[in-house]
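The chain below stands alone and is given in structure tokens; this is the form predicted alone.
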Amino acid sequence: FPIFVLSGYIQLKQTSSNSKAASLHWTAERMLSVLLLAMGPVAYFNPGPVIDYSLAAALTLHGHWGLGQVLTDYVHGDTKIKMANAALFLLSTITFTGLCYFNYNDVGICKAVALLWSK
């Protein structure tokens, strides 16, 4: 195969399936990143339960999507992909649950970061 034929095949293969869904997912990832950037100053100037739980959800989702892309790039084989996705889902669930537990039963994310910076 000449290289241009192979690259044309790869391009056709990538764009033929769910390109609209992929585009919407990419847009959602970027919007979440911008939202996380905006949450920093809000958390600093106006800490509280609303921002603590918002950070818990946004950070967990950001990490889930990021690790999902790593799995997409580096895990191959149907069984391995299913196991990796199940492990990622479990990790994300435990992360979100842990952050919510920390927010409810301890000082919360904002106050914890403030305490780290104060020492």
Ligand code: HEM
Given for the second form:
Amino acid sequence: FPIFVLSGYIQLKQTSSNSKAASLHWTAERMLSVLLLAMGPVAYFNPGPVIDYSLAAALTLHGHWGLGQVLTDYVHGDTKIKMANAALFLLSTITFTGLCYFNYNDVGICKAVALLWSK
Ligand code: HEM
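Switching from the form predicted alone: structure of the form predicted in complex with the named molecule?
Below is the entire complex, every chain and molecule, led by the chain shown above.
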């Protein structure tokens, strides 16, 4: 059901109710963080491509939103905000592409983390 929060958020953003969209976005961010926490044990007991690509998507979006908050706090001025957001968008795109590439052409995220623990 995070999908419903997201679609509701997108719908609200298109209409006028801005503060409602902001609070829904806040909720979506926390839900995604909790989902990410839950994905740890799930990935441990159920590793494989489904979790690999879910992690690629969840980690990218979480990082994108999280770093977006940092930018909101520290970057000021219209032009600088636009440049920072463009840079973040590029970074997130490269991150997601790279994680998918790694899942497809290499061992994938679950196995990579498991290998860090093996000797
Ligand atoms: C499995 C990995 C991860 C887990 C379980 C995780 C979990 C969390 C949790 C529980 C929070 C606090 C709640 C929140 O502010 O939403 C948080 C905040 C944050 N995370 Fe992650 N995270 C992970 C990976 C990452 C990665 C890879 C990045 C960066 C690329 C990142 C960037 C951030 C940032 C910037 C915040 C602070 C957001 C704020 O203060 O508004 N996290 N994370």
